[in-house]
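Here we start with a single chain on its own, the form predicted on its own, put down as structure tokens.
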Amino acid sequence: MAVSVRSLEQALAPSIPALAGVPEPFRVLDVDGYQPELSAAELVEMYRWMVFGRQLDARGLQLQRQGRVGVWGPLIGQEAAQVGLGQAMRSGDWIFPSYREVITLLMQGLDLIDLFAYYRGLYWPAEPVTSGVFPIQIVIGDQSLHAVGAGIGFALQHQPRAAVGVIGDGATSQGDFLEALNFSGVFNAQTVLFVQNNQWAISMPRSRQTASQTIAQKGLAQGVTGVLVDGNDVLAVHAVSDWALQRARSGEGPTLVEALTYRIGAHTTADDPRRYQPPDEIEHWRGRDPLTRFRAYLEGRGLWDEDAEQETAQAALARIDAAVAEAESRPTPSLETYIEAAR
């Protein structure tokens, strides 16, 4: 059964922030009612990219503590995020991210050799304009700046395309966001703001950084649609993005969106997070592990079992490990030619 846009919305309607009350996140599985409009073929491969990223992460870990790369920000617990976002993203559709989006990058179409390439040092080998991946940001919350400013050109040109910008929840305390949010509610950008709530900011919980009870609420005072979903369910992330970018696309308006899911590992390799992270909270959101939950969603359907899990997880991380000796293999760049691209 196909869901329309307008059944999505009266499905969303609980999750959109109100003047009172707190929202439910809107969540797919483990509901029942909801078919999600994806092919059997579609769902697999999402679930392949979850599988992929998870084989990614442990891997780029691993590789930063071998000295291999320079810093790596880990992303186990948040597969789902960034998939459903990525599944929704089309050609065309620009993407700002963190340090911590690289499944919903790949997706989007840049090179995993030019990603390792990226981590050991060299300069970011994507043309923006033309792949619609911009730089990894590393200064907190500049990109929804970016996404916005994008999104607003979009909308003057008439172009049917979107602008995401991707943020953490601590990014949402600096006022590049909160300048953000204003400017894409009076200029109606074709942007989508995604905050990945995983519940810290390095060390500092969620309660510590705003009294706001949800992030997505925060849109209301600047005119802008609010929505405030699972984030580690894919199949939820995925609805909520897609109807969000048509909403951009169409020039229907920005729409800030809050994917509540939770960092299970450090905030990078240069942090200890057994120094603050509750040990008890963690194993709480273990038991939300995104993977686990949309795998016995495949396997109920008969689209999923153990020899497939198996095979995917070991060709992904053999393209990774191909991947890796491919960047390793390129020389570092003369001092002249960082000097070019910078210009």
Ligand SMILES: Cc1ncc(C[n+]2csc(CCOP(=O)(O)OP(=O)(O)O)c2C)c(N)n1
Given for the second form:
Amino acid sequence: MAVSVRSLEQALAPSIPALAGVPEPFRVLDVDGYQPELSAAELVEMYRWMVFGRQLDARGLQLQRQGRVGVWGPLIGQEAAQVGLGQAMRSGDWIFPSYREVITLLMQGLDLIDLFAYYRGLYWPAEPVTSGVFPIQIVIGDQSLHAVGAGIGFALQHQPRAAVGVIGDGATSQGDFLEALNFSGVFNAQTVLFVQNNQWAISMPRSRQTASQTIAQKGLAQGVTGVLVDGNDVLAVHAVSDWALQRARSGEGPTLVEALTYRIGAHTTADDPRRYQPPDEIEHWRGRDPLTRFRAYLEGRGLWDEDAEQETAQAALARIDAAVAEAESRPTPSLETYIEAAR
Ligand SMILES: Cc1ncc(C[n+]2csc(CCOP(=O)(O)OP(=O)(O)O)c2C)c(N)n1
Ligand SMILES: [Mg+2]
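The structure above corresponds to the form predicted on its own; please give the structure of the form predicted together with this ligand next.
Let's see the whole complex now, leading with the same chain.
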């Protein structure tokens, strides 16, 4: 009788779930293929938000150095991830953010004066249920649970809305995130978990946070669709976010989006990244600047020029400075109001 001899590896192979091949980031800019369904006015609006975000970031840093805001979390380099998501969100959607994606919050309707009041340590605007913008979460990863809870609520009530949780790459190593991801699959939450993978969690590089080849793959084992997108390509981020949000609103399932980007600046103004972040890595990613890439696209289509750039930057600074002045004139709330708010 012929006996087939197989090694243990060969015999075991059908019983080991295949590791999906490493996904390629989805791109729209600089590649032939999918063309976005966005009007010229929408494209220009998105770029204006990116310029606004860059100006806001520069001013935020200065204000912290002058002692006029307590701390600042730089967002330079991550504008495409934030604007692509913001442009895809609708009023009625809810966002549960970390401290990094303030452009998205402003696009969703957060008042700029309120943002500066928050950074001055005064208050977070009331009524997140009306605005859809929930308070900035400092406890890493917690907001994943809040976003999934809200998404389960929307599903139970058959509401055509989506709840978005925005987290960093480091947050995806936290139990809260992994539990939220699992629940999103079990309960078919109307949620998008949007990861801004800026490749650093303070001084901890992405390679030391997880052995998973990509963060998008973390959805696989939970039965949640994961998508990897070039986070410095605003058109790609918009397309993926729009797709994921529509799936969520119509109850087709949650999505885990990994937007691959890079933290050009410090973690916060309390950090000195020169002690751990390789300068050549920063230079490499400066060469992939999301504003430069999108501007080249717009100029190629005759939608943008240097005059428009200057005008937009100046208008942004004027709006920011007016909001700062207004926030600085607001009185510090009495101690009792904090206790009242906590009740
Ligand atoms: C539960 C918890 N642990 C630790 C911290 C301290 N901490 C603040 S930010 C941060 C890194 C977060 O990195 P990531 O999730 O990648 O977000 P990024 O800051 O890069 O946007 C840590 C560890 C915290 N705020 N909460
Ligand atoms: Mg990070």
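None of these values were measured; they are calculated from a predicted model. Numbering follows the first chain given and starts at 1. Under this definition, the rigid core comprises the largest set of C-alpha atoms superposing within 1.5 Å between the forms.
Colleague: When the rigid core is used for the superposition, does residue 324 move between the two forms (threshold: C-alpha shift of 2 Å or more)?
Modeller: Stays below the 2 Å threshold, so no.
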